[in-house]
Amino acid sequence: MNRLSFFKTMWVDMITFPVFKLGAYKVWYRNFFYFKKYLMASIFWTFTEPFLYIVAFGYGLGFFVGEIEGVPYLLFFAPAILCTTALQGAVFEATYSSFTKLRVQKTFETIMMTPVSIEEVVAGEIFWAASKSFFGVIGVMVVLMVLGLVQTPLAFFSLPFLVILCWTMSAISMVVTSFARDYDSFTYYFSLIITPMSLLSGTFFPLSHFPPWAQAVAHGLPLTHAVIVTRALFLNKWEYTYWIHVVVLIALGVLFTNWAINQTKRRLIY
């Protein structure tokens, strides 16, 4: 397949999304079936990660912090965890795991000798990441209410918009899979990607706080546009103009989900 012809298939298959096929969700019942063996020990770590986190920064950091424009800093920090929540679960499930059954196991082409496409399979790979990612998101809000940092009924409606987020960072994990050689691979992808979204997105300091060029680097980052989101509904501070960075992520989500359908279909049929 030339080049032409992958981008021609590329672009086609946003009109035909396949997320919404059967086999997709097949896929995605496989998945979770298979999870429902370690569904207690998830849901363990699912509560006590975010809660330690919380103490350490939230009561640790922020006693020395103060207050972050107005804000305490807890309540500054607590939406942040939930969009790093998202990124965190999306990312590994994508990368480690998936490739484990693309590569390793032969899970994807064990599932192609049945009537599954490799469209289905990869959209329900995603659609299974972002799933479980968001599991965890759920899990952090409930930690967030017994600590009293939900304070309006506006913070609830951030729920759709991280399925959005782990959604897109399962794509985008998802065509860094289909590239990848091996697990040293995501070293890279972690170091070079991962990290420092984690560190320029706002999520522990304002971005007004940043340099002009780090500021810059930062609206180009998917977590970034979350973050600005989620804590807008967590303060009550929601603006029309913020659908812009509920736009720019869907998009992110669409471009990456087909790219990483036409990447894994080029490594795996052509």
Given for the second form:
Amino acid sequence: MNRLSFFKTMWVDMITFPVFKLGAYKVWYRNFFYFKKYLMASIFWTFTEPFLYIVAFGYGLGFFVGEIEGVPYLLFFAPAILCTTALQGAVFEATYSSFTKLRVQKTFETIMMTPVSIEEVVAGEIFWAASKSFFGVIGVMVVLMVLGLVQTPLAFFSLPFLVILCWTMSAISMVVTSFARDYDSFTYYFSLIITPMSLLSGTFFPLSHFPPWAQAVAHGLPLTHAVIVTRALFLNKWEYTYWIHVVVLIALGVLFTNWAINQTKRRLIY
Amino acid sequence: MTEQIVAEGKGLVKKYGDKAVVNAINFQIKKGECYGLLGPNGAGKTSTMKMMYCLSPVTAGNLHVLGLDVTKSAYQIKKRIGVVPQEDGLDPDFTVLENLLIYASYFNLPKAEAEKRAKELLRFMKIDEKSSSSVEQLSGGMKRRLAIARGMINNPEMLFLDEPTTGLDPQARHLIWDNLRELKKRGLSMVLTTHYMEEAEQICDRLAIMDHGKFLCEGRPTDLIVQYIGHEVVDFICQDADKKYVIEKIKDKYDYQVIRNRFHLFIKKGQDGRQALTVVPSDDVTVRKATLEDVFLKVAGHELRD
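Having seen the form predicted alone, could you now give me the structure of the form predicted together with its partner chain?
Whole complex next, starting from this chain.
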């Protein structure tokens, strides 16, 4: 495939809306069933990591930083840790876990022998990855409440918004999975996209200190939009122009969900 | 129509790029019969079957399963068929019983019914003792039996088995044959691919030998043997030096085939195999019953396939 036809296919995939039905829920449930089986381990890991981050960065680093833009560092950082939790959970589930099911265990192909279609399989996977990472988000939210970092009721509106972020990141990761040849393929995704995104989206420090070109790059990253919105809600500084960030995330979610479904379909049905 | 047709292909073609792996085949599979697709590796058996269970799109021609067009009614067909793929595709995240229950959920089976059927099937396939074991702990034969049980979970009208016993030891294989015969007795229509001739002779009512995407012959195993071979085979080894002489002696009386330096003389009904022995310049000779393997080697040739 030459480069031009790759982009053409990508674009067509993105705007072709696949049809799927209840079967997607069955696939979601298969994953939930597994999650339930190892609930204690799952809960342990979803809480431990963000908790370590809060302690290390919030209290450790925060002690030296003091305030950022008139806000205590811990409060500046809290909304960001929610966003990176959403990101990490979705990305891991929709890459390593989904790839295992797609390639190694042939779970997708097995499901395709039943009335559940490939569209429903991929949609179910994406929504599952989103659900699982949202589970982590709720966990972090509880930790933040306990630490007294949720200081305005508006902050709770970040939860429905984070559902969108979880979904968008799952969809993007699923696209990567649909192209992946082996586990090593994900190394590129993590080191070229996910890690830079976690660091450069205004998570640990404000974007305003970046040179303009770096700010422009940052605004191309979905996490930047998520951090802006979540932080505004936490700091009670919501403005209606922020809806644009919500729209950007939803648009990315739709396009990448379509792309993931159509590309996986092409890979499995021939 | 006296006999019901459960699957019918007309001019069925499957192409990957320019290469036709299934090349305009025609067939009819009757209700309650076990139909076998035989052939060397890469003959097009699995591709044919994958089109039948609606996993692989048809390139050209018509294909109906249970009276429904596979290109239009995949959802309806999949609800009513069972599939046992070549790689078992069992879910290592779950136990034996959970594998069946999760699979049942894809068919929208109510939970209680799924559980009842799953337990019945595990008993029938003789793996009920392993219900709560992890799939990883099962032997190859048990995995296969679980895959068959899984294919039966929706009480299908038709079962597709892709090489059901490949890689299994003889005991495991016989156990699976018993299960399949029992399912056939209950009236289940089956399609299976295999490259074990014995398997085909044992359980197929009718079969087709395929190569290069085409049917080389089709019929009941016993009919094919009589038609292509006869009822006995005189089997002996002949040195290169003697080959010409032997061929001269036999060519007018018998059909034969030479595989390197092994001769097979086909003894038709009414001919006497022992008479043929007089011309054989070798003590290393056997007279045996003709088998499907003889038919296979005759129609598909004996070159090595990779």
